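The chain below stands alone, shown as structure tokens; this is the form predicted alone.
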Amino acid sequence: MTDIPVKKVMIDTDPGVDDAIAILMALRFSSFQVLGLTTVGGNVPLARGTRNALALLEYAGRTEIPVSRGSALPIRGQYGYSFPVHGASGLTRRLPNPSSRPIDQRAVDFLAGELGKQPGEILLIALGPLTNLANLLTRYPGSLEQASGLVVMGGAVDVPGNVTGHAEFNFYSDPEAAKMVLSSGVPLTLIDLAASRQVAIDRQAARELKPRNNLGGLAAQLLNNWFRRDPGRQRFFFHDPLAMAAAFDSTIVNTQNVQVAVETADPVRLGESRISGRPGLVGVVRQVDQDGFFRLFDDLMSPDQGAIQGHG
């Protein structure tokens, strides 16, 4: 087999039940050395996301991965949670306390001082709110920058959203950090919800999940107790995994590089997002390769021996 390169990640999230099958599926990813977590507000309160973080490290025995927390509050207001979607811990499958705690240094420092150290070296997975990488725009011009991309999942180019009928809940929960990220001219994969939709687990293909791993038996858990919430609950959308696995394998998607507009003065239209009509650095992702993001996700499952090699 050919040697794959070993691509350095850091992951900014906010984990609810789809970070935390992302997270797990780069953790299986022999090719990606996650250098860090960063955590955001969004889907839970910050504090609640980063016990979540340590919590899924910990249970992975990967707890030599720093964690360090970020931004409390978006750039405006207050974040509004998922509470609904995710339970009020995050997760649908209590994990036990952490016995690690976050580094010292919070996310913008740490971020700005490991791209510093290796520029173009670092992918940026970004699963939430886009609070973070907006304050590192303001605060180390430059920065960004310096990351080899960036792959944000988040938006609803064009189509309906998911928390109104214009937005999507990412850019829903920070629309002007989104539009500083979108308009600061780093280039970057944006996997939005015309994606996201097009790879989707039903409530009977995840009761026929067979782990056959630690991590993949607890993605199955989350997946499993997250049906179990409402009986009405028929598909689960892979947002966040879809994103960890374009930032993994790029040939399981095809973009359109535009530039994209987020509304963030209308509030019947907040955090709406639409192509501007002119060509641009934000790839927006069309099609995806279903058969090839499933491939992952059934990697997520195989033995440990089977740990995932990358393709770029």
The other form holds:
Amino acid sequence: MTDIPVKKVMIDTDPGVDDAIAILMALRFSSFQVLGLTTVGGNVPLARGTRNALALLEYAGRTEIPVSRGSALPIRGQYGYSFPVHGASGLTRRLPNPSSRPIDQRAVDFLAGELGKQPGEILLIALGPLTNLANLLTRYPGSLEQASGLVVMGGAVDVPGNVTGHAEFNFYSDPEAAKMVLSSGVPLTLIDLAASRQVAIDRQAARELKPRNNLGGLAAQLLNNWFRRDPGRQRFFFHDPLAMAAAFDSTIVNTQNVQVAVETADPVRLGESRISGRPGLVGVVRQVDQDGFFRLFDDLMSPDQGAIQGHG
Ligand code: BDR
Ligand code: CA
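Form predicted together with ligand BDR, following the form predicted alone:
Up next: the whole complex, starting with the chain shown before.
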């Protein structure tokens, strides 16, 4: 087998069922070195999301990975949370209370420290509202530029949203932060809803999953319990897992480099994202290689020796 270089990654997250599946995928990718998780309010309050991050790592036997708490509030107002989708705990399976604790250093300081220690080496993957990244831009100018790359799940670029007709959840939760990051001049790949709606699993397919390792087992339970909680649910969209998969293998997405504007003023269109110019530094995903994504998802289910390396 050829040696594939290790990719150092940090994951900013608000777990969340699909965040959890994305994190489990990251832990399975043998070429990923996960340097830390930073948490942010979003799907659930910050304390709950932090607890979920710690519980996931403990379940996976990966408590050496530090978890750092980020922002409990968006730049303006409060997060709306997403209990109807992710459940009151944020996860659809109860995990034991973690015995590990978050590190003392807060997310923005932790991110700045790690990026500064290894400039050009760390790929940042943002799966929640962009508050922590916006605060990094404000508090540590030049720091975000030190990432080797940035992959963001968020937005519904020129397509209908999932919170309002206009806005996607992560951007709606902190539109100011989304605007700051997308207009910062830092190049990024944007997995928006038009992209993540291309990868879904239905109830029957979830039932037929045959996980052969404990991380895959947890992902399958999270999915099946999510379907069980509401008989009306037909499809689970892999929003955050697609961002993780694209971070692992950039060849599974085709992007178009554009400028993206985020609405922060009009209350009706709050959080809306639209193309405002071409070219630009935001690589909006236009096409997804669905088979490529599902190959990576299936690897999450495969026996332990199947842990996979990456490229792209
Ligand atoms: C995004 O919002 C959250 O509910 C999901 O975790 C994902 O990050 C999808 O709109
Ligand atoms: Ca998320």
